[in-house]
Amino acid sequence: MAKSSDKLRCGVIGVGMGKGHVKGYQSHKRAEVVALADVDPNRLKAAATELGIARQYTDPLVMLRKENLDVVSVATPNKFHKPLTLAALEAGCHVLCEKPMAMNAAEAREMADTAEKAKRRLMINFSYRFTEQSWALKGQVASGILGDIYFARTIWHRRRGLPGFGGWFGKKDLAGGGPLIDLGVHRIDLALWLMGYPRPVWVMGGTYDPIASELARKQGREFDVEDLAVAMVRFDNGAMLEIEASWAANIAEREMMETRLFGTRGGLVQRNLNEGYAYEAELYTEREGCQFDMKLHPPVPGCPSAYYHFIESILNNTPHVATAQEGLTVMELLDAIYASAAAGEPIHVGAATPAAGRARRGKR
């Protein structure tokens, strides 16, 4: 419940990705972003000026102590998701945490358990659910048009797209992994969400770094994660999912995103257009012996942003999507993929440990 009878008081930790969180909350008439926190004072001041936020903190724990917040966004490097989420929950706040949920499944489980004990919400910002194409496809799947889903493929490849090369994204101790945990996590969640979040049983995974590691060596940059990861996942219902994610790959497209589902009565695809961040969605069915293709034409009614949805769910005391439990399932899957890549053999999901999850580099 809100501590204010009028608006939910929101705070955002991390003003890089966090600027999107601020704008998302500001789109809701009953949400007010009252404070920002970031360890970089110059970045903090610039963001606060741009966004019109007066109260600024270089220590997020001080913000949590001093401000009477209802909602907190954690939009920091992955290493800090767990401690800051726990601190915000203990301060009595609902939390929207950036993806990936944590560095590993053990951290994610502690976050989920703490939220449950605190009786506070913890939502993971799986933002690729909140596109018109994804929202519409979820409605179609729920209607039963695909029948039973038995196979899916979800990918995000970049020809050369290493984020902040030499920065925290390429450091395992800060990020937890490379494109699998950065890009792949979005496509994995989207596929699992459309599939109804079946329980993964085992995975066979591989990770490689031939392109980025060579660039890092030439430029004297630190880089100890993969630049490409692949996996095959089997679920408890017998369905399977193929996963591919890369920051650097020798492909024609600058950026390629696609999620496909194969069902007993139909199939679907959501993919990006013109190597950018606009999308299209199509359905493929058979009726009375004839094969039909259906293409979505936006707008899609009722498709909110993740931030608007989170505020609405709190105000109306209704369930939110992208739950902590779903975030934990994704982290268990990521742990297993990295462990399988390191071991060179299939891994049962839940049996992986953070220590086993180091990327196994492919032959160059």
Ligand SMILES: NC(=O)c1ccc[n+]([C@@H]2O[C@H](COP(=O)([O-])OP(=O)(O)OC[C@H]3O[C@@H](n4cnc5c(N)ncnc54)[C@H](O)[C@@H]3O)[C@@H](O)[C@H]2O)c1
Second form
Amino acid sequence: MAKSSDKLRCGVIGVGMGKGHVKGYQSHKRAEVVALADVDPNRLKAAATELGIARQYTDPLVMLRKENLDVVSVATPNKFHKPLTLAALEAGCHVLCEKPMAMNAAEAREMADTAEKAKRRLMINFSYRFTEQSWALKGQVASGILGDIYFARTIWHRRRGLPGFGGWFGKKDLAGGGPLIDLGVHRIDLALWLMGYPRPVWVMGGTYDPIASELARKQGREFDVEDLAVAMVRFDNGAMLEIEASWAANIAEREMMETRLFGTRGGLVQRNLNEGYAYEAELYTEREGCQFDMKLHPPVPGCPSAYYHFIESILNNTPHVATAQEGLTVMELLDAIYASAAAGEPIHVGAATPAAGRARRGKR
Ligand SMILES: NC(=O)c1ccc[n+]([C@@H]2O[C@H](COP(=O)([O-])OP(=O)(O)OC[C@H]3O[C@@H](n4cnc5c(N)ncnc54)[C@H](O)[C@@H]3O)[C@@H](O)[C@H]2O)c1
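Given the form predicted on its own above, what does the protein look like in the form predicted together with the named molecule?
All chains and molecules follow, beginning with the one already shown.
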């Protein structure tokens, strides 16, 4: 609970995506963003002016020491998610950490364990759950309309969409991987959440970089992650999931997202519209021998933003979604996909070590 008023004192680290966190907290009347931190002083000043935040820090650890915060968002390049999350938890804060949770499962496990020991919350910003269509579909699946889910396919492809080409997103030591760890995590989480987070057991994965590596060579930029990843996953309940993620692929669409679930009594799809960031959702089932298609028509009541949901959960002492354990499961899956791609053979989830995965990461 708030340390000095009836409002939760929030701080945000990293003012790229972090600006969205500020606006999300500002939408809750019992949350106040009191401070921002970013190592780039110019970017920090511009964000603070734009968002009306008086206190600014170029060292997030100083912010944690001085500001007596209740809630901290970590929205930096992936490499810093673990150290900053640990520091914020140890300072007594609840943490909303950006996706991917960490660089690998070992880091994610340490973060989850630290949160548990500190008795603080750790939520992962799997923001694609927080769309009206995803939220409504979760309710439909929970009602049992699909029966048993035995197969799913979840994809996010871009024709040419390499974020900040030559910057940190394409550097393994800062990002941990390419589109799989960047875009793939959202679609993997969405599929797993709708499937009830079954336990992954076996993974067969492949990673490729033909388009980006050629571009990097021609433009003299650094890029050492994949530009496309695919995987097939088997779960302990026998179900399977197909995953595809790319920043560069020779396809018609600028941006293509789709998650499909196949169940014994029904199926569903959630996909983006017009190659953009609006969505539609449909359900397919049978009634009295007839094949029935249903379309969800938003607005669907009850879909908060991730930030609003986190604040509400803290204030009401209710569980939040997108937990550290779920973030850890996604990281275990990613480690196994990268390790399988490197080994060229199926990998048992849990047997994958990041070192093995990274050192021998797949080429064609
Ligand atoms: N949930 C989503 O939909 C979504 C969307 C975009 C990005 N993200 C995630 O947000 C994170 C940040 O991505 P971005 O697009 O904002 O990147 P960005 O490069 O635009 O911004 C990152 C900011 O962090 C700052 N920074 C770097 N190291 C720091 C440190 N040690 N301490 C404090 N500040 C530091 C940088 O100066 C920069 O201003 C990534 O993990 C990314 O995957 C999530």
